[in-house]
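So this first bit is one chain, no partners, the form predicted on its own, shown in structure tokens.
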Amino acid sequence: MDIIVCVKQVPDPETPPASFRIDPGTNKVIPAQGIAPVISTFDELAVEAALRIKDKHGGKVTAMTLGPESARDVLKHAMAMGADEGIHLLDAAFGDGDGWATAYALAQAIKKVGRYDLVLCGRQAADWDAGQVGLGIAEFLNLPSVTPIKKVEVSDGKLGVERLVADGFEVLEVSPPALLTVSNELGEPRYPTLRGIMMAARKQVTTWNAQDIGVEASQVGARGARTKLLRLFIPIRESKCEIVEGEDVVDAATKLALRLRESKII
């Protein structure tokens, strides 16, 4: 089974809230130095189900990421866990595009693969949480899609999917090609080995540009967006407290009843 698994780059969801700043001009994050960026949590996730079906039945995995040249790290990092190829779309035209933008750009690059039986992204990316990208590329590329995912299972050219609902999963069968968005409750990804690791830093990624995808600057990135940023800041925090005293315990207890009362606590 050939599978496609797209993989983005964040800021580490570990750095100290301390270390997190943003630039109110540009609506961007500013890197917290000395912090390196990370692959997405559920992308990362997205390669482990991946690589669970390679391990029972064969097949190739390629990873494909788009974003700027720091990106190839995670395309390296899914080498590593054992993916066969990565992919990088790497292009000025593709810098602050949204959802739709991103989406569209990954389907064009997936159509030039050509051969794949399915393509698995994280359910959301860890930096945005928007969910968008995944089910974009499905649309743009006229695939049934199920989000998001628990399990996947490959029997007699079919895919046994557990979806997760509100309250369990349902189980669900879908013909290749298809496109799956994957959860947490997958269980832990592996770690890459020594080995898994040396073998990636000798593999060349693969980069395409926007011409090599077949798309117009306008169609991607910022250009190509259909949503506007119209604010990224910092909420503001504040906490106060309040000391209720009393003649004694019960008379303090009762204070105490009056004021959550007259705060419409209770």
The other form holds:
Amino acid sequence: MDIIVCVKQVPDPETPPASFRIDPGTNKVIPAQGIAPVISTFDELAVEAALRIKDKHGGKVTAMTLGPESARDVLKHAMAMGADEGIHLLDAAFGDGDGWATAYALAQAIKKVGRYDLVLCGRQAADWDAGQVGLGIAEFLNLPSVTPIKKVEVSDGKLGVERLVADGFEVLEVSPPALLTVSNELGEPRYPTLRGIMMAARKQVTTWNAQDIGVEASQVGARGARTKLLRLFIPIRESKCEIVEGEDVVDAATKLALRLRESKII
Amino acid sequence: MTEYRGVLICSEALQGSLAAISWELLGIGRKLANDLGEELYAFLPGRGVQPLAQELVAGGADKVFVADDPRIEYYQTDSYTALMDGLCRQLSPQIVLMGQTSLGRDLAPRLAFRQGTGVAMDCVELSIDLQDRSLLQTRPVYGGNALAVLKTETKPQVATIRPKSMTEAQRDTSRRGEVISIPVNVPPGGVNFVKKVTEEVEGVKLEDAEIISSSPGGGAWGGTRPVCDSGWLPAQLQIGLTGKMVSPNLYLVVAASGSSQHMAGCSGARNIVAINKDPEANVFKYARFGVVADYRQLLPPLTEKCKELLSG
Ligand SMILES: Cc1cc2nc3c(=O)[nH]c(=O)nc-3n(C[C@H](O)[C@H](O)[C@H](O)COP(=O)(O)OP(=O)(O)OC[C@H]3O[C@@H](n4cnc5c(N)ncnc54)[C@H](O)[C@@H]3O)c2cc1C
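Now that we've seen the form predicted on its own, could you pull up the form predicted in complex with its partner chain?
Below is the entire complex, every chain and molecule, led by the chain shown above.
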């Protein structure tokens, strides 16, 4: 089974909120000092899902990213985990796109790859939290899709998939080629091994620009976007927490209980 | 050129009633339609849902489009997208709204892209820009660290709303509206439904609970992602951006750092009480009361004192 996994580089989502800053002039996040960007959490799990299939059934896993120069790191990360190849969509024209523009570019690149049975994405990126690019790719490529999933297994050329819903999960059978988005219920992603890291360092990644994937600059990035960002800001949260203290823990507990009662919370 | 008018919501039913999200969709949908001076349409898909059409009218819909068919009992991407796409072609609504639910997360992007338009997911505020009559969409981004205001420049403007973020519509049975049945065609697709596995957790439903604790005790129980990922709690009890949205009277947050992604799930909680051994923990920024302590030492006397107060 040949699998393409779309991965995105994001500011570390575990950055302490106190270090999170926005430049109101550009409506952009100011990278936090000393905190390196990472592969988006759910995308790493999508890589894991692909590798589990490869471990059992063989085939090729290709990681694909759209992003600036630095985004090559997330391809290398996927390759160090075990992906065979990396494709980097790199062009100034791709910058500042919305879900539409990004999905369009990725779909065109996937078409160019041509051979694939499965496309995997994370359920949502840890920066914009939108969860629309995967489904957009499916729509552009006219693929069946399931989102978000916690399990995928291959048997008799079909995909057995478990889709998360509010009160449990649905068991579905999907005919490839298809697109799935992966959630954390899949389980832990593997760590890159030292050998994996060394192999990934030696491997080249393929770089494609807008022309390579046959798109006009006006169809992608900020110019291709359907949805425009008007304002990005940090909401003001008035912190008015009453810290309950006591002579010891038991006293603090007693005081807290009394305050909760006085405030009619219990 | 097509003239886009009106607001279309995709309602959801749950065990023979309209789901809570449907009342929120009616609430915000009616408001936006009023601001535009246009109609509110509601789509009602499912099995045996016909009797709920009048509820949607009572909640403010001018026209209800019902697709009642056993083949669409469960949400399925291909059939639901085809139905909504058909309705959008027929009605040309300016705005299409759904819940940020299992259904909306999947359907909204698929529908929007099929319609050649953009989509704003998980909005917590929607309003009409009086200058050009288009929809302004506010949604949390970066795990809730920031808010983004977006405008989709193509039509229809598609958005999903975060559960518990909008005011529910009032039920008024004197309202009049039209109910229209629409035919269901299930297109052959690449996804076959095999079965549904329900993993309901015993006790009060998290979304309805008045008291929630992230540690065993009274009330319902919910937790952070690491707690669920490690199997201490079932996945259904994860609270947060990618888990459940809750709005209890009291949320007792025990030994959770207060990451923005977790707190996104309880912004509707009326009282947050935090217990954390780290005085700098982010959770105290959200809490009304806090204690800096090791929960293992604090919880036993706290439970005892609360019991004493409640029985006395
Ligand atoms: C896109 C995305 C979506 C996400 N969605 C969700 C989501 O829906 N829900 C969610 O919860 N998370 C979500 N996360 C993860 C989130 O970023 C955090 O990693 C997670 O919420 C942290 O959980 P925690 O507070 O339990 O763990 P930690 O960050 O490890 O914090 C543990 C806390 O417990 C305190 N503590 C430890 N021992 C004691 C003790 N004995 N007594 C008192 N205090 C103690 C520590 O001081 C610390 O503050 C998401 C992340 C991403 C990137």
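Positions refer to the first chain, counted from 1. Worth saying up front: this structure is predicted, and the values here are computed from it rather than measured. Here, rigid core means the biggest group of C-alpha atoms that superpose within 1.5 Å across both forms.
Task: Displaced residue check between these two forms: Ala257, CA, 2 Å or over, core reference - done: Superposed on the core, Ala257 moves its C-alpha 2 Å or more between these two forms.
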